[in-house]
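Below, in structure tokens: the form predicted alone, a single chain.
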Amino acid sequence: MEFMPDFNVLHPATIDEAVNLFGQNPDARYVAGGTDLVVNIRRGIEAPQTLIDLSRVTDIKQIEDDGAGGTVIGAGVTLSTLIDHQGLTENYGAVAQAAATVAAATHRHVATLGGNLCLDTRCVFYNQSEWWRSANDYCLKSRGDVCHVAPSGDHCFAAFSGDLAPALLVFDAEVTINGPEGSRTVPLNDIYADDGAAHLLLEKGEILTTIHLPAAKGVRSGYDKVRVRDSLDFPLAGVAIAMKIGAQGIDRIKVALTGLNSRPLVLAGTDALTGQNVDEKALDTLSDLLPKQIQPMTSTMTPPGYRRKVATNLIRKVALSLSDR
């Protein structure tokens, strides 16, 4: 790690104040828990002159009912709070389970939901010290002009590795974003692009403030992942599934993945399982959907082929666990 550089820290009390401060400091970065950004600063990947600390903004630290059976979660809610919230564990199990798999308990006490959703993409050629990256001529994601994963192309394959995004996507979550042009609400899936160097579609100065989960009565859900070290690492592959089962079999199933593409992936084609039982035939159908949609590359120390197998096995494991409830 590098020494921490000098920077100014501003402490707004409201979102409006934070946005105004950004207007006065257009090269600033917002920070909440800092478990991702601060590490990048120490590695020399980021070098902001000003940080706008959101930890005193209380309006984004609440979990509330929406009045229609759904739930609104502030982006500043910590992951440990998500894990301990009874309403989330009962109605949106995948969300609490995903939060519980992030890093270690000390990280989860400060890391926030919004920060995990806005997590930077990761690559073995990018998440290194300054001297390591300079010795390897940098890369397409940071100060270089070549992707070391795929040198013949002009696309960055750094992988999105946040755990909460897939768990929220299977519930069709929406997010509210505040910025210099006001407030807007969009599907969570719409804030991501399949570009490792620019995967987050937030405008300059915007802050993700709340996440809305619609009612999920009768929906079973779960999340699981595989990583090199169970106590700390980002996922080599992670899978969230939300499933509703009726008298005729599956009424609805939605699958989302992380760690494999430059954005969290909602698996297409799962409507084909409607009316089926969760048996070997259905599991084979799910497995067959994966190859053309996931894109693991050599962005980790683990071979892409292994991560493909991991994703396939995780889908089968999570789906079976939900069918047994």
Ligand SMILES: Cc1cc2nc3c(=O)[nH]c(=O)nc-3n(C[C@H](O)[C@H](O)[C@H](O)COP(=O)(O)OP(=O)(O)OC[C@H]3O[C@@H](n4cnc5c(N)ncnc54)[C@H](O)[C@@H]3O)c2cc1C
Contents of the next structure:
Amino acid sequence: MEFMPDFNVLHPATIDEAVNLFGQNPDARYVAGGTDLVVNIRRGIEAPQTLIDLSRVTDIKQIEDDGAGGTVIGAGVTLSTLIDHQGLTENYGAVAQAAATVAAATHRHVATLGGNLCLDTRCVFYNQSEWWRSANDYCLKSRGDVCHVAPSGDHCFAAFSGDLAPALLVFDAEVTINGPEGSRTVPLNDIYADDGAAHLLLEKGEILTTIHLPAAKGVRSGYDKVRVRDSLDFPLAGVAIAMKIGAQGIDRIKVALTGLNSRPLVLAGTDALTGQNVDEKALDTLSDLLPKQIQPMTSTMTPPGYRRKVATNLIRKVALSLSDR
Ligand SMILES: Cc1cc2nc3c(=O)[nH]c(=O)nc-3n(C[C@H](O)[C@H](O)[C@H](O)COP(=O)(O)OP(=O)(O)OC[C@H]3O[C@@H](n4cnc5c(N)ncnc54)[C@H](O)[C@@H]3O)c2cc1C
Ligand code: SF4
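Return the form predicted together with this ligand of this protein as a structure block, the form predicted alone having already been given.
Whole complex next, starting from this chain.
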């Protein structure tokens, strides 16, 4: 780690104030818990002159009913609050479970949901100190010309490694975003692109303010991940599943993954399981969907083939845990 560089910190109390401050400081960065951004600053990966601290914006720190059986979560809610929230643990189990696997307890105490959804992509050639990256001529994602993972191309394959996105995606979450042009609400899935160097489709100055989870009566859900260090680590692969089982077998199933592509991935083709029981045949169908959709690269210490196997095992494990067996 380098020494902390100088920067100004501004402390808005409302979203409007934060957006206005961004207008006056167009090169500023928003910071919430700082557990991702500050690490990147200390590694010299980012060097903003101004940070706009969202931690005093009380409007984005609530968890509320939406009046129709769903839940609205402020982007500034901390991960430890999510883990302890009874309504979430009861109705959206995967969300609370995913939050509980992020980093360590001290991080989760300040880390926010918004920061988790907006965290930078990761790569073993990028999440390094300034001197390490400079000694390796940097890379395409920042200050360099070549991708060390796929040197013949011009694409960055850094992996999206947030744990919360897949857990929210399986519930069809929507996000509300406020910015210089006003407010908009879009599916969470629409804020991501499969490009490690530009994976977040937020416009300059936009802030994620709330995350809406529609009602999920009778939906079972779960999240699991595999990481190098079980005490605190990003996922090598993470899998969330939401499933509704009726008298005729599976009514609805949605699967989302993290740690494998440059964006969180909603698995396509899971409708094929409708009407099936969660048995070996269904698990095979599910894991057969994976190979063509996931794209782990040599962006972590563990080889892509290993992460493929991990993803397959996880998807089977989580699906089985939600069955009646
Ligand atoms: C040792 C260690 C282990 C970790 N392990 C994990 C892990 O296992 N899983 C995992 O998912 N993460 C992990 N993290 C990363 C990080 O702790 C979490 O992702 C955390 O939830 C980030 O939230 P934050 O509020 O601290 O984000 P910040 O660092 O404050 O911000 C992260 C990014 O989001 C942007 N941002 C923040 N809030 C908003 C908003 N409301 N609207 C728009 N942009 C916003 C910031 O500008 C910044 O670019 C780890 C970090 C460390 C240091
Ligand atoms: S995938 Fe390539 S361009 Fe992207 S961070 Fe890694 S080395 Fe850099």
